[in-house]
Amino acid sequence: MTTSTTTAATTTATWSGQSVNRTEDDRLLRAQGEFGDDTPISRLAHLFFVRSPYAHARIVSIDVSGAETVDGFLGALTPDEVDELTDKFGELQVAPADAEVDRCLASGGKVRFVGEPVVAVAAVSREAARDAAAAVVVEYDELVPLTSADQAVAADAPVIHEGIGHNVLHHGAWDFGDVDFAFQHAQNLIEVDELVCHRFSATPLECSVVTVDYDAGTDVFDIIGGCAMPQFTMLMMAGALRHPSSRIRIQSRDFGGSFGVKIGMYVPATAVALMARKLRRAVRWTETRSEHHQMGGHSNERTFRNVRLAVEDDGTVLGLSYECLDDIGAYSRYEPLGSVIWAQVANACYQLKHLRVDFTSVYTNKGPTHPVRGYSRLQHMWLVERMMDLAAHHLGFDPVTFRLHNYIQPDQYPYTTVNGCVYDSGDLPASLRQALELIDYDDARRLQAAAVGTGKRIGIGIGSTLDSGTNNFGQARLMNPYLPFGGNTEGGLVRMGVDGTVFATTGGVAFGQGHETTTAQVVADALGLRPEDIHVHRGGDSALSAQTGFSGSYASQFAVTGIGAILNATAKLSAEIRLVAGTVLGASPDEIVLEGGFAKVDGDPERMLPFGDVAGIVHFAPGSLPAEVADEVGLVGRAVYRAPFELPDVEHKTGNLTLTYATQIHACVLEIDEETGLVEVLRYAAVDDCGVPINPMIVQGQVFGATAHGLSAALFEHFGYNADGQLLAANFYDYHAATALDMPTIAYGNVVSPSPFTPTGAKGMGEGGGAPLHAVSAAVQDAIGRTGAILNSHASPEAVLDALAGAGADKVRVL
């Protein structure tokens, strides 16, 4: 991989916005990291699921007595002890669909998707579990599974969820402007019968691990395994167990990736937390790969409809409209939240004036789908990239110029989109210009053109994007006005040890993202250390004060809410290790200075403290303080940073939806073999725009992390369903994830636009994953040029070899 030169960077501070090397590297390297399989503990119980084969069958009985009789077998659960046992999940939606009925087991008598966990049985070792489970017989009445979302929304079609009443879980209108009087007056409408963004996923090193230790003195539940978002995941277990917060603690260690999936981490750990309290000791789920591909959470597939694009004669983009239909399997485990998060990034990277949008959530008999990189956004961004693609090359504009005309300029920041969004900064001709560099636009070109003829097509494509970061948590009202939510804050503990150590806590949950190196960084700033001075605690721990209700990490935020809680706790421990030395040195605070491990009076190098007399006076000898100073100073300081958002306009749906905008624009150039559909791709390059760096390298790495996630999703990763509803890639034979021999030489290059909302200047990035998507979508279709309509998002050689003979051209039209 290689990288260009980086624009103007803006932090004068020594170790903020430096490539330190990260801090954890070195233990994860040597193989001393803990994860959730790692912990050892004593009398651990292993926990293996028992899953139904069928999509959508009434379970007839079960038989549990040949597990009994496998040697090491501890215990069972079946749906029928769960349903006493339990309440329900909560849910974010509204009735009718509210009556969803969703538990750890199959409930109602029913499984809806095929590895749907029926009955947990727990043995004294992962093997003697497996064979347990494999020794419970489960008798099923099938019944006709629903496989795609039409079918779901079909006047006769099964129902799933019988206490709803019919398949469609929300519906929602949108409409920004006035897109009719577009559509009246443009001088060019696009119009597209149907689009269609794939099902795939993330897929995490480590698949997830629940430990459940539950302590009948104290009747706490101690839950140990990686965990996005703890403080949710608490609250859905309490409900659920009926059993009190406060006695449920979470605790995740190091953390072998999550990329959104593991916020469903609830659902399988309360079935562990029922076992744990049923056998009186400590439990232990380990998920297989095919566990995790079955319901370890599926991204949003989308299907659009009837979508319509209003185009000036001199390119200019004036309105949008389409209809989409979003599966989002089984049950839903976060959803319909993605029927609104979509509006964070409603213009996409363009000056769209006016917007409709008509969106309905269904549910059919796949797995449910969870929040995936890019939650939704990307879908949303990938339709809009594509209609920009289909424009240009209808209309005869060439797709950069057309972009360029139709970007948001740099001087309209901030922006305020169709919907009250505010687009915080960026400069996304710059990053393409740079992008184009770094491809050699001109040189593809004549590469394209040499290749005609020779069985060999070259395609040149452009991804643009946006990760917006630190969610409004208000936005759920617009589906649900009765949620309690309302803006966001994370927390962020630093304090002094009795020896003037520093250690600092963040609210974030760290699953690869470097934040212990990062936290180290702007701590040392702020105190005057090095990074290799601050102890950050690894991982999470919801009984420390460091978090808050919403803390953890999603929605590309830890730059701008972790960081901005642990400068905030950072400056009330500064300000009262400035009155202690101050008080002892005979100075004002505001004379004190924090520089190399001491506290100094400005300007008088003979009048200092070093920080381990600071502690040592604040901790064994108050008495020599003024009352005063000693009653105030704990040399500890706990703060949380919170977005400045308002509520959103439940009536109009409108309002700042999130806080910041980092950019992401791709180019790629590949080649389509005309034989046989494969597609290679020879040229790639990554410009990000995260506002300011705190670690250039992290960045850089992240950016290089979506890049792989996106790819991979455009050229390999499907989800593919059956008509009996039998997941087709149930394993890494046949779910193909790129791997470093898949992927091409990645060119970096970045832009610094800061934020002018964040503590830093820094927005959140890393979701980028949908850039390659439009990227390569765009790139294929450049290759084919009008013979086909590139109008599905996996670039599948079946699909390519498909629009080389026209598929879809009939369904793409100028008016």
Contents of the next structure:
Amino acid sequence: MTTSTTTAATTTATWSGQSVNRTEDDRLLRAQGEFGDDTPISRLAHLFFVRSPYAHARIVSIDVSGAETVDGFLGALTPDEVDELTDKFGELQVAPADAEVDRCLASGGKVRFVGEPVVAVAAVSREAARDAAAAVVVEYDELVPLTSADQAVAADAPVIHEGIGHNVLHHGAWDFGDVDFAFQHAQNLIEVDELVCHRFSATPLECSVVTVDYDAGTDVFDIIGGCAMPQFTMLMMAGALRHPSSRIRIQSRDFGGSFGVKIGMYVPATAVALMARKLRRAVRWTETRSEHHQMGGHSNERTFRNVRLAVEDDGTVLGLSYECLDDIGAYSRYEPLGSVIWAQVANACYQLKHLRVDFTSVYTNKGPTHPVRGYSRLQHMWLVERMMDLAAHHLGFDPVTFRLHNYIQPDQYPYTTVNGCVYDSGDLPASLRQALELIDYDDARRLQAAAVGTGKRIGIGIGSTLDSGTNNFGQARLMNPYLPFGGNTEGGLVRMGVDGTVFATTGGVAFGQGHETTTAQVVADALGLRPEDIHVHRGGDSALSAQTGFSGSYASQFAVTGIGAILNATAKLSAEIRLVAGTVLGASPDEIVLEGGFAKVDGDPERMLPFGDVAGIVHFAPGSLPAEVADEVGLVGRAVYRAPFELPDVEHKTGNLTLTYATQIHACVLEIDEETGLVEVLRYAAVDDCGVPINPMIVQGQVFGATAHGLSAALFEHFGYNADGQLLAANFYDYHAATALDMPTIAYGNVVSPSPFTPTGAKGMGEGGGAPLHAVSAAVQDAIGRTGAILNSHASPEAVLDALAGAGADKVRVL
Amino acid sequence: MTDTQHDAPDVHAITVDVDGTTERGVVSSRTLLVHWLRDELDRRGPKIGCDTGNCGACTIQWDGLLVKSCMVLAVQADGTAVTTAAALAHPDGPLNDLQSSFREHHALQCGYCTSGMLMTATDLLESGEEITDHSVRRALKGNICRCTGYQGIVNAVRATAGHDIPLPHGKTPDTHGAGLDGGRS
Ligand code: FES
Ligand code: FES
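What about the form predicted together with the partner chain, after the form predicted alone?
Full assembly next; the chain just shown is listed first.
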């Protein structure tokens, strides 16, 4: 059977597109979810890491004898043992940076950031494990810590990874169009010495939890834990453990948030796996909040230098150039991809013709960076937005008019960017107009004028951003041409049980995005059922054979690849149901429609089979079917969705790097207290355009969540380090994640520009976390005017006071 | 300090009314109430999201008081009554009004903060305090949610108190799918 006939036989969308209640909610509201630390396991051992108190130090000696005297102690794992038992994790970067020795415990006789795990101990209880860890004595010889990217690239800087020989992970020169020509001929040039996108993270409320059981009889590691990218994790662990990946099973159930960061779980998980094998019993590691802040993954901290924007007198922006130093912390892990992933949104939201970027990623003695909501793209877009805003202010344009003039216009889609990415669809002007309406722009300007001289200042800012969804993994070759990646797929599996019940499994895992619900919606439509009739497996399980190599929840792709794969899988199942029903009812499969749990002959309601009978015949009475049907039908549809990508042009660094571009336009009105520098958001609007939504309520929820992350990052959150390399925000006292009291009520709006490139017209979304950073920076700038310049993405009260006092102004020039 | 340094084992027998059931246990002095509830009694309502009393994921009701169970020792609970989120609705019955409202207003995503949010909101609703957008936000300020941006939560609490709150985007009151009871009854 081919799947091409299914469209005719599929009922029209009844559920897809509706804001149906979430299936997940019932168990979660009743406290019957199963998060990482909820899974009951008998004879569970607990693992605790002894971590480095120094940012950079040589390990002189390790003495675990104290731990051995603690009641309940079960075993310890040291760096030497790890060196012996494992290979280093697969590195994605090219030589010489691929010589980095990255293991699950400090390696090469050194520690490289505060909080790096040095020794792992296991005991019968959480308390005993802590006691045992406290009794381990590690002697260090301190080395000079590198706490900034500038220190790391200084000529005489100490080397963090001796095997590499310097602190540069990757350098990329990107040159599109003719930037020199643009700068020579443009009537205006805005030049900024330095802009900084600060370090923060998504800090999911559930920290990482990994439980590993090792079955000596089958030589299988059974891993339970919130894993955002299971097959990648398995591959990394298999290589490190020298263990066949077929004998590593990764499962997750409920998952208390990731927003990207838990992609790094393979590092601690490897230590837990080693311990489980050593002790021959199940071992769990439950990360503490402080541990998560130290090594759970930080966002990209970037310093942009010599930033130049060429603008014509009529406000047309021609080109942009900048140099970037990306501080990736002590280990590259998944991170090196951030050095190329920003290029998915090279143009941001604008008709930029020329772009030159000199990008250098460097190691420092800080916590490792991981993908964080808006990964790598938000930093680039923050810079572009900031430059647009500064240009408007300094050249005397209204920032709204300036953006509208330079936005990609609705009739220009599909729009090809300077580097060959294809923006699928959108209507930025309509989105912006809606956002301005929602904050009552004219009234806000009136408020602003009225506030003059009151000690308060009002600013209005716009943040325009893109959620690039479904990345082309071939992009990794722009960093390392030898990597075997290309394109992207996701898998899905839909099957019918022996009684006609329909089960669906997605390749990805949800950490709050409602995959169970949206999957049920589309399967229900395709099979003529109701969402509650579909049993969607929660979480992920690598043994269920739904996953592909790229499976996972990242890069805003579920609505496209996850749902695409489920649709393809359902089409296969549907074809089998119709084949069986057609055979039994004496009709051709094309004449069979699926409706209300029955396979019916179209137009002849007397001739129908309930799904239970279809299943019963296939499972229990195959003898009643002709061999060619019985042999063909397994009532299992397993399929992939392959995003239509080609490999990028490695030489020119061009190609289509992402399939969809959801847009987010945010607008905010905020008030600054001139005396304290405190910022209060008075009005906030978020308008999203993610194409055709599958469940608009869930889309709205994602927009609210992303907005909160962004606002919180812009106003409060900062992973600062002192000169010794100590993290200054190791818990929620010092790292203030916005509370309900800090958040404004968000006015929500939406525009629907269907994607021409995806199965349902949906685009991935949910990462619009950058927009609030852009909007807040712009609004603070607007409040301050040209007195000072907002050149850092963190609008702390201190930074606002400095800007009010004129800071930054000397770093901006109009040439 | 290790247990080996004590002459007598550091254990205490406790009896606590948990969600209406008398539970007996043997705990050490330093066992946190949240760990006892979770590890020994498999109560999945209280969760751990921080180590410092900031996040509220572990919130329970303790002898009528709203507390963070990571800030209480299990021995302190001896002879008292504890209510966790699991007791808000009968396991075989429908969701209660607040839970239903959370569902209707999309007040949860990953669900990790949810039990704590429900406990805090229940306390507020029972307090007799006037329910406004601000009073709800103030009451919830000790509960961190990293998914929802709080908007759905605030709306859900206000709707439970009888405020006329519009449903989330795209929803009509006559929504398809399981009804307000969560589809279990
Ligand atoms: S775990 Fe108790 S407040 Fe965070
Ligand atoms: S729903 Fe995820 S933390 Fe609140």
